[in-house]
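Single chain ahead, written as C-alpha cells, the form predicted on its own.
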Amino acid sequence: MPDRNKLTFIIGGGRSGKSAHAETLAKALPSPWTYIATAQAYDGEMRERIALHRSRRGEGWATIDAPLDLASALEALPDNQPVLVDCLTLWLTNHMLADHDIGAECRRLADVLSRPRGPWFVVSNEVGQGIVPDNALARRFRDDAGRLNQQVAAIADTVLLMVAGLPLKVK
C-alpha cells in the first residue's frame, strides 16, 4: 500500500484491470476518496462506461469532473486525500480535440504531479504496444501519450504495469 504524498502511477492496455486496482489501492486508505473523471459522454457507449465505473466505485467516493483543467482540479483538493486520476488519455484526447498546446499541458500537469499532497493514483493507457497508426491524428496521439507516460512514469513513486488484471510493478 502507498505511503501517503505518494504517486502512484497504474498504466496498462484496455481491459486490463487499471480502473479496479486503482480503486482497490485507494479504498485500502481511510476515506473520503475523490475520483477524478476526465472522461466525456459523447455517445450512448461512453455514457454505459460512464456508468459503469460510477456503479463499481460504490458509496465513499466524491467525483470532480475534470476532462481539461486537470491540474486545478487536483490544486484544489485538501492535502492528505486519496485521489483516482481516470485516466490521463482520455484527458490528452479532450485537449487534442480543443486544439490546445499539449506540451505545455503536459507539462503543467506534470508539475502538479510532482508535488502530490497525498496518495494520488493516476491510471492511464499504454498505446505504443501496438502497430504504427496508419493516419496523422493516431500516431500523434500515440506520441504525444507516450510522452506524458514518460513524464509521468519518471516522476511517479510506484509504476504499476496492469496485463490481464495483474499487476506487476515496474518501479
The other form holds:
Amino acid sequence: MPDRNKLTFIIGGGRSGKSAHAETLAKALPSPWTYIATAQAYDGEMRERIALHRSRRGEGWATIDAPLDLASALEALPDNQPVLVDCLTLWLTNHMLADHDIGAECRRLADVLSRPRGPWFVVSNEVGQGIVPDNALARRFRDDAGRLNQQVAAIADTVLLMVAGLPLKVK
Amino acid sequence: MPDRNKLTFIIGGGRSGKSAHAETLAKALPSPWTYIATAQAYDGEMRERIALHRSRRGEGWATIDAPLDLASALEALPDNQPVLVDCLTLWLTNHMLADHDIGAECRRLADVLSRPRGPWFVVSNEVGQGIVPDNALARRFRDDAGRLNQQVAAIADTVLLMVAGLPLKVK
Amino acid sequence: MPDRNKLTFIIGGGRSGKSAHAETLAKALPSPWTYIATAQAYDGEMRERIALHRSRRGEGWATIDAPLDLASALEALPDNQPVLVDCLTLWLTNHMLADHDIGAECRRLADVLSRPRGPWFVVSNEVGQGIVPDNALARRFRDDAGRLNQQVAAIADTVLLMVAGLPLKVK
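Mind pulling up the form predicted together with another copy of the chain next to the form predicted on its own we just looked at?
First the chain shown before, then all remaining chains and molecules of the complex.
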C-alpha cells in the first residue's frame, strides 16, 4: 500500500470540488474511512451545506466532529486508515471566533500533521486571490489562512490545487 | 484537423487574458469564426468592455448575441467551425437576474456542450478564490458559478487556467 | 551563471509565500542583493508588514525605496546583481492614489523590465480570482493590476504562480 502514512493537502477556491476529490481519493483505498468535520452548524445555510456533503459521501464513513480540537481528534485515530479532514479554513474560523491564540493552535496542528499515521487527506480553501478585503478581520483571516496553508503544504507529501473540479499537482 | 469536435474550456480570474487567449486559439484555425457573446450592455462600463473586446477581435468574426438561450444558439450553429463562447459567468448572471431555474439551465447547457460539433472554445471566470463574500446573493453566485465550471471542465477535452495571460494546462 | 540578465516574475495571492520564495531564489545567487520596496508605511498595519519582511530578509540586503519611480530605480542599478522588486501591486496602488496616468506608467515600467540587466525577481499579486468587487475603484484596480501582470508575464523569462508557499511553473 504505497500511500500509507502520507499527507495529501487539497487546496482550492469555493466550489472547486475539493471535498469531492478528497473523498474520491480516500474511497479508492480500503475502508474504514473516517471523516473529520470542522464545520459548525451555526445557521441554516451551513446546516444545508453540511447535509449536502454528508449525503454525497454516502455509506461507509465514520464521522467525527472536531470544530476546535482537531489535533486531539487526529491523535486519537487508529493507524493506517484513510482519513479526510474537511476543512482547515472552517477550523481556523472557529478558533478566530473563539478568540484563541491562532499561532499556537496552528503550530500544534502542524505538529500532528507532520507525523501522519495513515493516508490522511486534508482540505483547505484558497482565500487570497481576490481584492484585499475592506475590513480588518477579513484581512487577518486571509493572512492567517494563507500562513496555515503554507505550513501544511510544506509538510505534505502531495499538494493538489483544485481548478473547476480538476486537480493540478503542485507538489 | 486534429481538434475538430473538441471542447476547450478556458478559465481564469478577471483580466487574466482568457478572451484574448481563446481568440488566438480560434484564429489559428481556418475561418469563418463565430463569437457568441453573452454580455448585456446594461450600463456604460459594460458597453465599454464589450466595445473593447469587439475592436480587439478585428475582422472576420460573426457575432451572435445569446445572453440567455446559449444552448439554442450553439445548437443552431453549422458543423466544423471554430466558435468562441464569451463567457459563462455573464450568462449565469443573466439567468440569476431573470430568476430562472439555474440547475435546469446549467444541465441543458452542459448537455449541448457535451456534444461539440466543432472546435468550440468556452470562456469562464474563476470567482471562488477570494474571501467568502458578505452578501448571500454573491455567495449563491459563487456557488453556482463553481458548480457550472466543474460541469463544463468535466466534459471538456482541454481545460486551461489563465495566469497573467499565460495558459496553464489543467486537463 | 545561467540566469544572468533574466526576469523572473512571481505572482500569487495574499500570503501565498511570494516574497519569501523570491528571496530564496535571489539569495541562492552571489551577493550583493538589492531589495526594491514599493510599500509606503501609511498606517500601522503596513508598517508592521514592512518590518516583518525586513526582519525575515536578514543581513546582506541593500534596500531601495521606490514607491512611484520604480523604472528609474531599476535603471540606476549596477549590472549583474540579483534584485528583488516587492511588489508591483503596491506600486500600482501608489500611482492610483496619486491619480497618475496608469497606462503610461505601466508602459514605462514594462519597457525597463523588458531589458533586465541582472537576475531580476519581480513579485506581484493575483487579485482577480474572487467575486467582482462592488465598488468601481476596486474594479478599476483589479483591471489595471491584471493588465500589468499580463504585460510583465509576457516579457518574463520565467513565471511562477505561488500556491500555499509552493511555486507552480507557468512559463
